[in-house]
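Just one chain is shown here, as structure tokens, and it is the form predicted alone.
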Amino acid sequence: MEMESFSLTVTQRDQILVEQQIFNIFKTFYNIPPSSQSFMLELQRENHVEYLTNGLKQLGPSFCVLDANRPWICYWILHSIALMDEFVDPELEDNTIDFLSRCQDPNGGYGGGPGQMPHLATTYAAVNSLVTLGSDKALSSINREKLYSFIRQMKDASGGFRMHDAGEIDVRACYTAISVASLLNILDDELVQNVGNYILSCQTYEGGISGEPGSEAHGGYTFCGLATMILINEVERLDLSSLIDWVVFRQGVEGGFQGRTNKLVDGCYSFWQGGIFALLKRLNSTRGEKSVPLGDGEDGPDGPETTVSSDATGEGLIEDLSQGGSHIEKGDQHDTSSRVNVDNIDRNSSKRHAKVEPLFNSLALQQYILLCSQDLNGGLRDKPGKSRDHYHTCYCLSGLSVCQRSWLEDDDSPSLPRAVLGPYSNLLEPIHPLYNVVLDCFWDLWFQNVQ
């Protein structure tokens, strides 16, 4: 009797046509002289600066598309810039603040272009790729005020926020307003209230988070979900231990990320779901002292031991920043331990000394980045075959920082030459995750915030 034939489905034929593609590179790696193989693991941060200037100061007429994103673009190209510790000169500087000042609505809020609506997602860009900046000028041509009030308009009902006006709702509403309004001290309880049911409601049954109830969970939704739940105070809400096991596994044979179950792999999901991980991190190192073992069979620089926090609190994340600004009124509900102490949630786990080994392979995950995302000519990737563009720039530099720095006890220390993939001079500047910010820049903010 004849065995019947199976065929492959679509996705399944492009799984193995990627991986056969990403084979063919590591073993061409691995066939080459030790010379050879420092080149290619190399970041090479020239071309990838020149491109990401000149992709400030002018972009061509297929960038059309992208006209209502280019508070967007301004964010990708300045972040991935500062990653590298590099600078834009003052020139170009004043014109990207004047230019984001001139997506600023009267009203409050910042559109994807002069004149365009406000929206959410435009409005976190905005802000920041001028927290990004720094300067006095960047800074104060931010009006906070009529900022608050437009993210106050955008509250829905349900605990949400609408993206725009008669907008849709979803995580990523949620997150770019908490982001906004935390990272410039706005944030209050009437902001806050609900937030944690609806982001609640969009954990699924595999421990992942959707954009709305009843879809499927997805990397930059589970980031924006926790990363929300986190600057609100409500973490302990979720199933932490069904989120780690859901994206513990989105990591696949070819060391980078998938977005979803049965999804091809993405260079921007090294940071999407990497700074998950760091979040857990820092989450788990503010946390009580019980903790239990875990491992993923990489022996890091200190060895195998592996630990990770059964505490489900928020103990130590909690701190009042409302000095300077804040639009907290004492006569509310809710009371002003809502907010997260991002001070702590960098600083205190320098303290604990927490042993926590990466649930995530991060070396495979470089390798990843380096040799399948990177364009030697300047730019990073989706995967190979696909061209460079600045967005998966920004998220793949970003992700490689967070692995550079995933087997750190304490975070003010230098990142250990074993931990970082090709020469140490690969090595980028520390992002705080819950802003995916330059921790530099996020600290000058934070400094002036509480003056």
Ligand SMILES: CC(C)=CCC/C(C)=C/CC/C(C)=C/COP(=O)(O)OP(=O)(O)O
Given for the second form:
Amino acid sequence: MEMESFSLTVTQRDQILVEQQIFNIFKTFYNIPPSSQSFMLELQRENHVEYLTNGLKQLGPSFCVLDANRPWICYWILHSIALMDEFVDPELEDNTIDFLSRCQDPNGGYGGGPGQMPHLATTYAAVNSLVTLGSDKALSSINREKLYSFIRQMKDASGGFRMHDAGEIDVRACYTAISVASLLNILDDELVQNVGNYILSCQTYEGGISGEPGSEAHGGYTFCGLATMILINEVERLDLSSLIDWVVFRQGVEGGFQGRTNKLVDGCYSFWQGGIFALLKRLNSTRGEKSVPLGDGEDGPDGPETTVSSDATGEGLIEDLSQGGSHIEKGDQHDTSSRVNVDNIDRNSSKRHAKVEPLFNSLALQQYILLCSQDLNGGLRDKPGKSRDHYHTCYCLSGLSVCQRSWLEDDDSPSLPRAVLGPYSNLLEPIHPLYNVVLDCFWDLWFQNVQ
Ligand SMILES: CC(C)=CCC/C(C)=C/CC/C(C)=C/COP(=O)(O)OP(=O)(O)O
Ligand SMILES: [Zn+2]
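Show the same protein again, this time as the form predicted in complex with the ligand rather than the form predicted alone.
Time for the whole complex; same chain goes first.
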């Protein structure tokens, strides 16, 4: 055998180094008394809020760095703060709304900063930010008609969407277009047409979904593709069993998720992969199937197993998942016939108070997020050795919220203490998994839309 076969590549060396660091953290953790373990697993809320609030203040009028990401920074920060059930002070909220208004293009959509060309990703981030703030001022600042026309212009003849004028067509563009249109009740047949075919063409031999046809399956795109298929009521066209096979094998021995085969785990996939489980769980519960039993007669973290009532029809599947996200307003100028009619959804109709066993190890993922991704001084990160940032803070916390409710059929009911790793005060607000906004913010918008 040649010598090269024995030498490790840089990536393999990195991987071993990271794994050693992570296992040292776990070793320390298991060698200390349970009372100190609980301290190590505590979510440092105050420090996180301080880190996030300082980040948002920098976006104000004096923030003159030219970058194309600022609505994203708003979303990552505002969503993280909302997940911890905290608020920003009124002046900062006002400044943020004014800032996002300056990012709105006169012809619709939002750019990465004032005066920049509108882009679907920053449009998604700006809309989710404003929905998270939820005030009249925030919501009425969105020009829905112009926004529809921007999204319509991004639609390609193939059925997919471009990220921006003359930009790339990919699964992110499909998701951000459909998510925003659904959330703001401007989704119609024209936007939906053939987008399902485009997503289908991106499901790979591994079972996950790639960014564009012929590329490698990845957690970020798999979340986007699956959520899009649910929003357009075409999820059954995917090969769901191979998608499940693919995603369950993405959780590493470290407890965290990798984004794709043979890559390192990373805290942000707690949501991109963890969110897939949140979507699958709801599909399972609304298909009329019994939930997965808790296994070997043992109770899950939420207590004794109960039976899931199977009241849902095929329609219920989407109704339950979109929970009114694409309802139809009177006098809506767009053709809405292809959309799922969710007008008659009773907010409480999906409550079953039943337990399901998650398809991933939720406690191990919580351990990875809290012990390995958390910077105790505030903020969360990809992995030990990396720096905190707002993106990882947002998606680690979103993933943590998903974990804390992974045994519950209904995301709206309170999680029981055994499902929450560390002190119960770690419990975060539930999210709507299709849009990744806090559930209460989603409902506030929904009730405004129906009035
Ligand atoms: C809503 C929206 C815009 C969603 C974006 C979804 C998302 C996170 C896509 C991932 C993109 C990607 C291929 C990253 C790989 O980076 P890498 O090679 O640095 O990371 P890896 O080694 O973990 O794969
Ligand atoms: Zn990451």
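The term rigid core refers to the most C-alpha atoms you can superpose between the two forms while keeping them within 1.5 Å. Residue numbers count along the first chain shown, from 1. Please read all numbers here as calculations on a predicted model, not as lab measurements.
In the core-superposed comparison between these two forms, the C-alpha atom of Pro33 has shifted by at least 2 angstroms.
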